[in-house]
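There is one chain below, alone, in structure tokens, taken in the form predicted on its own.
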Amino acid sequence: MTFEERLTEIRRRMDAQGLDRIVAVHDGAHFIEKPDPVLVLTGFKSLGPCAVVLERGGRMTLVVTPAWDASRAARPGLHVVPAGDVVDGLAGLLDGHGVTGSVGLAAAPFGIAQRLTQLVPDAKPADDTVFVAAARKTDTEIAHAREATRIAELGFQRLLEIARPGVTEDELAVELRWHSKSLGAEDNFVLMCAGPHNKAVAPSHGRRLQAGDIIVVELTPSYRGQLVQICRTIVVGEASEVFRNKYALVVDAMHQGIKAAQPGVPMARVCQAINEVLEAEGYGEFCHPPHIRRRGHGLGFGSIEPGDVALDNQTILEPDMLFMIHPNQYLPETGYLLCGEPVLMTAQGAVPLTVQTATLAEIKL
């Protein structure tokens, strides 16, 4: 799919759904699972709050704030106003004729979101009309999204080359996203924590690596605006047989949602092939909440759909639909256990982004 093609797809649901125009707003804080309708309807990811308007005819006008970055916005039959205030900028553009749709008011902050309901009181909600239109990625959207693996697979590497013995948490973070910088990400999204049990993973913090942890890592670079992600586990020393078996059992499970994943089934099916190995092994308890809610997720910044790799999502999967497909999971044996993978659907089935799927690393002492 082209950019085109996707505004053309947007316009037609408009038309079906009556809109003479859309406005999407974003506030220009970029987030892993915040859907930004501006960068979908434009591909500008913004500094600040920005808005677009989209006329059923096609006619798009982005309001740019700061000012001073409207010249980095400029595209084609795009037409950009630059403005000190993103609801002042919009009030100029729209004359209160017709039916107009809203995007973007739920994620967006009380000051604009009501600001902008005042301006617009008979709007409607039109989120679908951008994000479901969006859940089949651009043929440029998925060239961001290899590069953006190649970057993650590359940070990886390198975690595994300076994690020792000694290292705090906070200094291997802050090298993984330096180093995913200078391989052209705009930023790494990185959860990383280490114990010698884990309940889970999270943000990292000062503790000093020590012979026996585990290492649990999700590495989420953004290259261009698109994001991907991968999961990892990391033995500092070397994994005792159980461990070993148990991180297996969890790829297993990941290999089987891979493969679930096919075109004209739903999400849900994806979930519950993963729960199934699990299950099968005596671990239904912890594949449900409180435990676990999820097995994955959609990848933005701009379009989350597909959504959640998830039991009750029932969105029917597609051909260029990218997500992440990761059975992250706790077993009381060994901890909470990561692995996942970055997948783009194809005719043929969901296929990994990764030049190398999850396997158990071991940093050796």
Given for the second form:
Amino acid sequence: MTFEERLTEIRRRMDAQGLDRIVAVHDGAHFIEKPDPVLVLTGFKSLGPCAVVLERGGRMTLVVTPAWDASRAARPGLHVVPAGDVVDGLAGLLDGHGVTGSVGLAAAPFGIAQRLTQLVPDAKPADDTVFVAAARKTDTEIAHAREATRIAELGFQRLLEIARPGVTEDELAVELRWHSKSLGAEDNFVLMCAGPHNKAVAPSHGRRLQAGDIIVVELTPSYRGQLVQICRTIVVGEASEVFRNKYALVVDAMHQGIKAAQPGVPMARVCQAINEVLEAEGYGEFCHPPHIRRRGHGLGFGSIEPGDVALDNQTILEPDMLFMIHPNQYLPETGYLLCGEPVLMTAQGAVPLTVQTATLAEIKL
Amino acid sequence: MRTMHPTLLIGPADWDDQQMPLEEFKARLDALWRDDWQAGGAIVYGDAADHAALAYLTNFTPKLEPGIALLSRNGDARLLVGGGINMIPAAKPLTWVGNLLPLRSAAKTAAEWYTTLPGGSGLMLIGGDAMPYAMHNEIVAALGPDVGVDDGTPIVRTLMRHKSPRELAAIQEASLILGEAIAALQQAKDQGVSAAVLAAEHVAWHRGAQDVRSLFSLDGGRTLLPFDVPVSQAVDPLQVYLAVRHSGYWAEGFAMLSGRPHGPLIAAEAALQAVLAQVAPGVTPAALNETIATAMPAFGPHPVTAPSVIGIGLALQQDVAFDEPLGVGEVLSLRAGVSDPQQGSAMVSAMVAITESGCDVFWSAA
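What I would like now is the form predicted together with the partner chain, since the data block earlier showed the form predicted on its own; can you produce it?
In what comes next, the whole complex appears, and the chain from above leads the way.
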């Protein structure tokens, strides 16, 4: 799918819903779980709040703040309006005629969203018009995902080189982000922590690594606005036999999930396949909150469809969908274990983008 | 200053009670209640992009998901953090607040907390404009129509203007790191734009920066760009913007590096030096702005460096009252930028703290 074909699909959906235009807004605070309709519609990753008006006829206008950043947004066929304030910039573009759909409103900051609702009081929520249409990645996004995966795997190698007792989690995290930037990633969601028995994966802080720690890490570089993630577990020292066996169990669950991800199958089936492996070993109670919320997720920064790998997600999988499959399981014997791969749906099923899927890593001391 | 916002804040943000002891936060809270004597409590919102007020009152930097502090005039403090109950241990080192609760069901939690306040208490909502629309509406609905909620954000912004000695020390350290990073940039500038910027960032991170942001120019300073993909070419002049955060506090710097005389840079540096000579208590930001503008009459002002005078601290950019005299303890970033289609562009800046006798220059590009 090309970018233009996706735009055509979005406009087709607008037509089907009787929308004359959509107004899509994003605050410029890029977050892994917050989809960015402006990025989907224009390919522009903003510094500040920005908005797009897409008319059913195809005319598209992008309001950019700060105004001095407008030249970076220039693209063929896109009318760019520099503005000091995104809502003020929109005000001159909306004449009040026709049916308007809003995208991104619920996640927008109150200070923007409230004024926007006053500007277009009758706007109908139309998030799906944009985000569901972007559930399948474009050829360019897929190429970017492959490059981001390469960077993620190199980042993991870097982590194995530098993780030693005495180093703080924070020091590791900043080095990993810097390293991935040096390889071309403009951002990296490095969620990493360590301890003898982790209850979850959490943002790094000042704790120093100790021998015997378990490092759990989500490395999530973004290459030109496309995120991918790998989830890994490292033992600082030598893993026990029990630990190795339990990790192998979680890896097996992940591969069962990958195998279950087939075109035409609901996403829930992927989660179910993972749960079945763990339930068979007596870990049923750990397959639910607070131990686990989901078994994977979509990958932004644009659309985060097809959504979570969760039992309540009935989204039907299609080729060119990109998402994470990560069992990321708490087990009482080991604590929280991370293993996960970015997978691309193909006509034959889900294919990991990684060269090396998760195995337990050990740092010899 | 707008920079590309990272998806996760990853630098060191633990609460250091030697550096910023509890008494500092208690004094801030006392001032908050003093300035709104009717409020029985405050709901303070912060997220990764906008959390200066939350950090000011709790030291908490919401690295991942938003945080909401529920602060009572009677001293009770609760902090709602994202990610579920298993994430709470990871949030504890970041704040002096001992009572941490999950952010999920924030509206219900806030409404229940309100019932612990004396009957009829008014509330302050701080940072409410940054709160996601859906969350804001849920909280207001949960509190009910009879609860008076005032916007307390301006009160905190005013309190944050005048820095304590501990805050000044943090900003001075951030400025020192900024200076070392710019020096590294100078050293590496012939290795290509990205290599130079990465060298500067690396120095800052290794000096313990909590966050580092950068922008650079490929057109001689006319526009600034965030990092997209590596740029191997070297440019002269090299215009950069670098912001460094340490212990919660920001320092920022515009610097132009060139191996040869560059008219716009000479003009911008002269304007910066002129304004540095003028900074003192009692002078207004408007007067400083005027000095910068009139010191470089041959050039137009650069749109990126407008306004020329900003406040800085826990927020990377804090508006200043342009017509109010500056007071001791305020910290400013002074920016001189010129842009001319024929002659070219340049931007330079300085970090200053207002003192009794004038100002301390924490860092300057001129």
